[in-house]
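First comes one chain, alone, set out as structure tokens in the form predicted alone.
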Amino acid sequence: MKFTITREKLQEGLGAVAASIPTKTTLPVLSNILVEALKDGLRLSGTDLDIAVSTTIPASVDQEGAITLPARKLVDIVRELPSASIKIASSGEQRVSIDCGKSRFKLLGLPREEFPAFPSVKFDGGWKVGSKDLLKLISHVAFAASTEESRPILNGVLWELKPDRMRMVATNGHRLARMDVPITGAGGTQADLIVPPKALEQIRRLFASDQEIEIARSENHLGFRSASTQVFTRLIEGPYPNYEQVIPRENDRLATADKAALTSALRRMSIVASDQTHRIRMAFANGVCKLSVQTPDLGEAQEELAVGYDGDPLEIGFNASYLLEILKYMPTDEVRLTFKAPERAATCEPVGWDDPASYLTLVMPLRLID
């Protein structure tokens, strides 16, 4: 194996793949990046057995070949090299020399045969979607997935693919985010997929917003492909809960608020809120929302916020952290909150969003203690 590559291109490729390398593993080869010198350039691959990433970058290849090299050391070396051409060659079985300017390194690798094969996913007959639409779904929904291990199915994001639209839903049982995006000519059959958020984060990081992404599935894996990059992920198996049941249809009390003002007020209140429940009280009446917190062993706080509010007076409790997280992903400067009763789910939606996508978030209330 022998090739020459610019430091910038190699750093870019390593950056794309390094995030898929596990920090701790009992299988030494998983700490390595597979480096393949091919006719059309240099292909770099990494995997933690759940998610696999592969990207091809331009390089001048004199001799084809492949080896796996320690990911962290390779990344560190390339980052510290001067901005110049890098010559990489394998000498002997698992020894690789790296030359750049007056710097010279030798790294010991492992044979490519030890590197796990990527999942077998056939892209013929799959789906094609604009990455802009897919990235929009990921960035507005994936945050709401659960991180607790008690209900593994909620650790995934439900992705519904239909001929005319795609939808993502994520929930941890206390908050929920749902977005629909209309699409045309995606191809493929209708499908409901449960995807790990970690894989979706790789998609968001690696694919530019102006690309077309090919998507295909095997029995328990999902593959994403652009001209230069491939990502594979294991799917989460099992039926996703019926989220439609928890989305309220009869919320008849509406409040509109300035997102920045509400966010600031919630942040101030949450300073004094309980570290366990993050509970804050919101009292809506006559165009005002009174926010208050009482934490017995810490203190209390109150604030008033001007809002547009229709309906009878309402007092309701929320986890301030969940509300703040939802507001962070709202795409507009103004938000609409809807309520039914203090013990029923509330919704939060963007106001004045002229995007064809539709976006809804939901948060469950906390019981108020007088």
Contents of the next structure:
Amino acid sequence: MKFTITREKLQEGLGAVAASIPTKTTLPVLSNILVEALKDGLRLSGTDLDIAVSTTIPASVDQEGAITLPARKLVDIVRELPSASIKIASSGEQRVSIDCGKSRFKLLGLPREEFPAFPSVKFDGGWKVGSKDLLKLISHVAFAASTEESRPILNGVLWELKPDRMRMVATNGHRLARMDVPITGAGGTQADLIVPPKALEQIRRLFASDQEIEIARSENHLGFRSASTQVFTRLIEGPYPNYEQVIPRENDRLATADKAALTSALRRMSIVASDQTHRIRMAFANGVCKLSVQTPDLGEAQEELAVGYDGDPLEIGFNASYLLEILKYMPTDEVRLTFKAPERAATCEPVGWDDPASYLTLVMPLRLID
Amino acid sequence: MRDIGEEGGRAGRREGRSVFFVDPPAFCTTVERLVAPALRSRPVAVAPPGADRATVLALSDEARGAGITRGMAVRQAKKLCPDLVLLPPNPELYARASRALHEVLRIYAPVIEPRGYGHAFLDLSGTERLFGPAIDVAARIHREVRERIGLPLSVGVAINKLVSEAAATVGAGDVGAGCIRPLPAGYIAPLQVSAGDEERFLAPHRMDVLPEVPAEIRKRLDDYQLELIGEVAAISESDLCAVFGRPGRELKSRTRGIDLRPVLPPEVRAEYHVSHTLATDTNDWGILHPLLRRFTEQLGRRLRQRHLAARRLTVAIDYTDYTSARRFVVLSDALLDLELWDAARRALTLAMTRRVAIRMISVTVGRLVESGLQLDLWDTMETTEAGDRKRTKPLPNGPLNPDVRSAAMQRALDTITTRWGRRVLSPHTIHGATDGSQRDVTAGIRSGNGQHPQSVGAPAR
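Show the same protein again, this time as the form predicted together with its partner chain rather than the form predicted alone.
In what comes next, the whole complex appears, and the chain from above leads the way.
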């Protein structure tokens, strides 16, 4: 194996793959990046056995070959090298020399045979979607997935692919985010996939917003492919909870608020809120939302915020961090909150969003003991 | 009434704090005597029945006079005092007596922190204008408890928990083997330590009087022949830290009577604890797992009764060679028996790193938070027109929401046991065993030793 590549291109490729390398692993080869010098360039691959990433970057290849090299060391070396062309050549199965200007490194690796094979996913007959739509779904929904292990299915994001629309739903049992995006000519058949958020985060990071992404699934893997990059992920198996039944249809108390003002007020209140429950109280009446928090061991705080609300007075408690997170992903300056009762789900939607997508979030209140 | 250092000290009436420690001496045996007066003047001890290796959990003054101590093996105690009357633990009775005592305490104290059966810290800060001087309130509490319930009390009054507990210990003369003064036959006068006089009050007393000092530090101080609190207080903090490490700083503070811990009500109490000494040392999972199941049921019931959830569960074990180990697992607001039991088994697996039999095992749940505040999307509550909360059925969504289903099952079990008693639903098989190893829990416990768990909450006194 022998090739020459610019430092910037190599750093870009390593950056794409390095995030899929596990920091701790019992299988040493997983700490390595598979470096393959091919006719059409240099292919870099990494995996943690759940997610696999592969990217191809332009390089001048003198001799084809492959080796696995320790990811962290390779990234550190390339970062510190001067901006010049880098010559990498292998000597034997487990050793490479890296030359750049007057710097020279010799790095020990592992044979490529030890690197796990990527899942075999056939992209023929798969789906084709614009990366802009896919990235929009990911960035607005994936945050709501659960990180706790008690309900493993909620650790995934439900992705419904239909001929005319895509929908993503994520929930941790206390809050939920759902977004629909209309699509045309996606191909493929209708499918419901449960994808780990970590894989979606890789998609968001690796694919530019103006690409067309090919998507295909094998039995329990899902593959994403663009011209230069491939991502494979294991799918979470099992039926996703029936989220439709928890979306409130009868919320008849509506409030509109300025997102920035509400966010600031919530941030101020949450300073004094309990570190464990983050409980704040919101009292809506006559165009005013009175936010208050009372933490026995710490203190209390109150604030009034002008909102559009003319329904019956309502007092409701929330986990401030859930509300703040939802507001963070709201795409408009104004948001609409809807309620039914203090112990029923509240919804939060963007107001005046000039986008064909539809976006809904809901959050369950915290019980107000007094 | 006694007041040590009436003139006050350099700290004066610092922050106006007034903390009481209420200590009913020999609480368990005294309560047993209240319901069985024939036991009066006889040496009495409380110990689990039917096991030779059981240890004494509580004892009367007569038994103590015969040389028996708490934690002594029953067999040895019987040798020392052949007339010893052994009673099985009666947690319901002690809990009832504790509740009666707390009803009196609640008249005066806005904040009560129970500490095991009968014992409690009270924070009466700021009530002086309402009830009068602290020492008078202490006397009133003492008199009312004696008249209403018949319990003698030792009450210590100080500006913090540490010194008030030490004062109550001094007042009761209850310092174990190193008894400072004999327990007065009748009235035990409340003892107040004025603000600023903490160090002067503690100095002449033996280290046994100082609470919250770890056993290993006590032992090392004993090795250095440092017996009095004042002797340790005279040593510089840097020297104490050189010997004991970081705990040396805390030891210095404690010997000077400094304690910043607040009096916490039960809702924010730090942890619940249950422990058990095995009849026969063993490391047989078939015996230990059912025991953990019993423990976690007790702890789970306590958590649910108080609307609390635990974020940490610790299992501690004492091996047969008197070495110990402890491990904890982090929980996600757990309050269901199955969650706690699963965590306890995991913690025990982590703790049991040696192939040596175990003689004692304990489970502690800590980092408690209020439970049920965050409503779940798939488990909704409705408020009726009368204002009562009515829990609707969990929404049907298959096996995907085990939390909701488990919670519903736990509620059903609690409803049954609340109405018909705990024994009506004795666990016969271990639910949720994923390895298919269902076993008869009752049989497991019986084959263990047939003892009752030693205590729930702080150890009985």
